[in-house]
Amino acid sequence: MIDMQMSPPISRTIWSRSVRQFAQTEPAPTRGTADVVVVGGGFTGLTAALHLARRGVRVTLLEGGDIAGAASGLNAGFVVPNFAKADPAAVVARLGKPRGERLLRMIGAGAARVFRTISEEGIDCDAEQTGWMHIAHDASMLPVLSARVDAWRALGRPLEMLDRSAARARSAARHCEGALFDPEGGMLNPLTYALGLANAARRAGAMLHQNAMVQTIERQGDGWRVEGQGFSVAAKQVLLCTNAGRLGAAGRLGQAVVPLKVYQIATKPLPAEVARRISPQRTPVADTRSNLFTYRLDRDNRLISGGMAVLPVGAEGRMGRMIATRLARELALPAVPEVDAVWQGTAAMTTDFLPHVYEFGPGFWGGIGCNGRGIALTAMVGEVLADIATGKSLEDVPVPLAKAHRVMFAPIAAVAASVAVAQAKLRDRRQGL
């Protein structure tokens, strides 16, 4: 008999109040066999696990916590098919047209594939393909802007510009002087998402272990024998999907990046008359400060925002009340909204901006690199991980391939990062914003 173990939801998020179906794992074996080990129960180890499960592959996925208990289960949720910070250009520019464009078309289709995976494995997470809008703040932000739309159109992608008046129509932001939209994006319950992940690998055939945390991954003969606190398990390939973590074999992938802490809040439900002002079509929002403005509503017209601490220290409770506030003076509404819950995450930040795929010896590989856009991304990411273990040559593979380094300073990077919000909110005080 199967001793089937439910993942419990994360308890501090908002979004574990609505979860309506739990992870089924089973305990990691005390020695198992693969073709495949997924390191990570993620969005991309699930993702990864999923593509595999469904060609035929063995795979086995252990997670070192709770099924999505980490960076994937602490998201706001926005499903945003583009890059954080780094234009169409400059992704061109770095890397050549060729590799270049091939990268763009595969981040610009990250979030239909999210969708298109939601309806065909009837995944319940509150999801709503309702577009995204990048608002420029300020009318020297709408060149930039419209050369993002042009660049991305001239690869086949359906965005368009709005003015002024017409991305006033989608949403109530103090400043907006016009906005990109991008009708393929849109937002969900990001924790249900990835339990839904996990569901349908498991359907496919994947075996999930969670609470299995991978201490070691050597070389044994022509694969890898990966293993844990009483458990071991020998594979041909082995697919590190650990995000910024740092515990265990999970280093030699956390170390390529420099974690930084995000902040998260969720109000008190708003009155549909509010929610209707200032989101009349559900769209989530971002905008183009150096201290972004976003938002987006969730199924209870609940507002989701965020933002960085310039003092990270026991700052949960600061955040949710400056987030509040600053909610309340952008979207103009009647009181300070009250905090319902705050969550801290952590974002993954490559040097370059860009996702990466690293090799760690012969058939042990790892992806990292989402900056920012952890749903849309990772949909890919996992995709591209499976396609390198069932053979893709590596010239067709559209993430950079990057050799494993370790970011040096990273702290000293992190702190930068608290510097640099710290000067974009002091910029935004002197313009009046």
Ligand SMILES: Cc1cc2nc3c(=O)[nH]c(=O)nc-3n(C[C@H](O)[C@H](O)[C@H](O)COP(=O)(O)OP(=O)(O)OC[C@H]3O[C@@H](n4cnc5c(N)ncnc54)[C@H](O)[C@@H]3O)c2cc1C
Given for the second form:
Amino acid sequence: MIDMQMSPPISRTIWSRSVRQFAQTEPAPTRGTADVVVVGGGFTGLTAALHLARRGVRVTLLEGGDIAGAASGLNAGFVVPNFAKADPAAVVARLGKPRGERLLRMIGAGAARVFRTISEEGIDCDAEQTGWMHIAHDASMLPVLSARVDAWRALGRPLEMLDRSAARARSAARHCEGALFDPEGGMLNPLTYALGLANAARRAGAMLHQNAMVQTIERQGDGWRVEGQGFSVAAKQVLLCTNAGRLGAAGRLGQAVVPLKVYQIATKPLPAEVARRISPQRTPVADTRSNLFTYRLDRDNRLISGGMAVLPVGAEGRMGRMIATRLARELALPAVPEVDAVWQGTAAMTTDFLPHVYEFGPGFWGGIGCNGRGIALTAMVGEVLADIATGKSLEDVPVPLAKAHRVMFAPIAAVAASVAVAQAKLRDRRQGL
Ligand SMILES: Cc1cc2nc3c(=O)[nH]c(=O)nc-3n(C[C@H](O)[C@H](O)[C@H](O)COP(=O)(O)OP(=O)(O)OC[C@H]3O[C@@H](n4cnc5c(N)ncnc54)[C@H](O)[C@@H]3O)c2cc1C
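Could the form predicted together with this ligand be given as well, to go with the form predicted on its own?
Okay, now the whole complex, with that chain kicking things off.
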């Protein structure tokens, strides 16, 4: 067993300070065999490995850096069982009613699944299922949110629309005209959740290996040979769970998404009375502005919030101050809170904002597309990948199958996102928001 040394990106997060138990891993085998190799040790790969191991499949997970060292350990811990950018109606319009509704039911079940796994596996990750609130920052967004509530309720989910005073009883957000409330959402420490998944997968029989960057995945007989520096594993099937990564064998998945740099901050702990005022029921919050405003408390009443930079180069210090100043303004804090930690990670966006499963060859699959709502969604996509690897017909899989085409002009798309942030900030300023 080797204990994990956290790399600088994760050690900069507030989450790393709560780590009490590292992921237990082994050195990658010089030559090994497995039924399934999972490449990537974030939520998607860990969930897939856990489900496979629970089913008695011989599974080997190869992680190029640290377990949860990328988006999974760097995120903000909002557990949200829906899409960031796709309305239920738009999903049905795009995929047709049966497939669209099947995908929506899967996405909608994601948060409950996360909290269930945490409880089943005894994962200590400061999980709080206090719901999730999507605030209408102005009255024009109320019908949009109401339609979303109706669509989810029609699918049997327990969402409700809160009027202005009910929403304001849950949040001190300055611009709040009402809110969508999803009682199944919540929050957690994403790093300790991921490490808990890793240890659960290992307990179930999965072999986990860190610092095992996979360079090539090549057809060998009726299976695959998965290789990196100093190791080689032969497997019947391979699941590529490398998200926005583009190094080595990850390129075939990474090329299919637009990578976006997202900044997060944690403030110093707030006094208890301030925390109670701004989040009386500890409900994590996002609003409807394009220049999204989000906040949640952590277990020590630190405020966690984030944003995107117009110029994402050397922006950590600048973004830390900007996000803290925005928190003070939006939540009427007595002063700009002191920043305790600033970090950034890369989120992967698909061009249709939906998750996808990709087939790279017989028995070689990939899954991606959490579009900033990855905690709840990966709990489902990881299981879908495990289902496929254990023989489930693609016809019965709720995630759309896609071809992993290179996103043309991905760097331009990333720049376009920066321009969109700049425009959204300008629009907010003009409207006095
Ligand atoms: C800053 C930030 C904040 C976010 N906040 C939230 C939030 O509050 N709520 C939410 O639901 N979602 C959030 N997200 C999104 C969420 O974190 C992601 O959707 C989710 O973590 C994706 O999980 P994953 O396992 O697919 O990818 P990752 O966590 O990125 O894991 C992929 C892994 O593959 C490994 N890898 C890459 N290439 C190779 C290779 N060649 N060989 C071996 N291993 C390789 C990487 O090292 C990495 O560990 C946020 C994302 C970011 C960046």
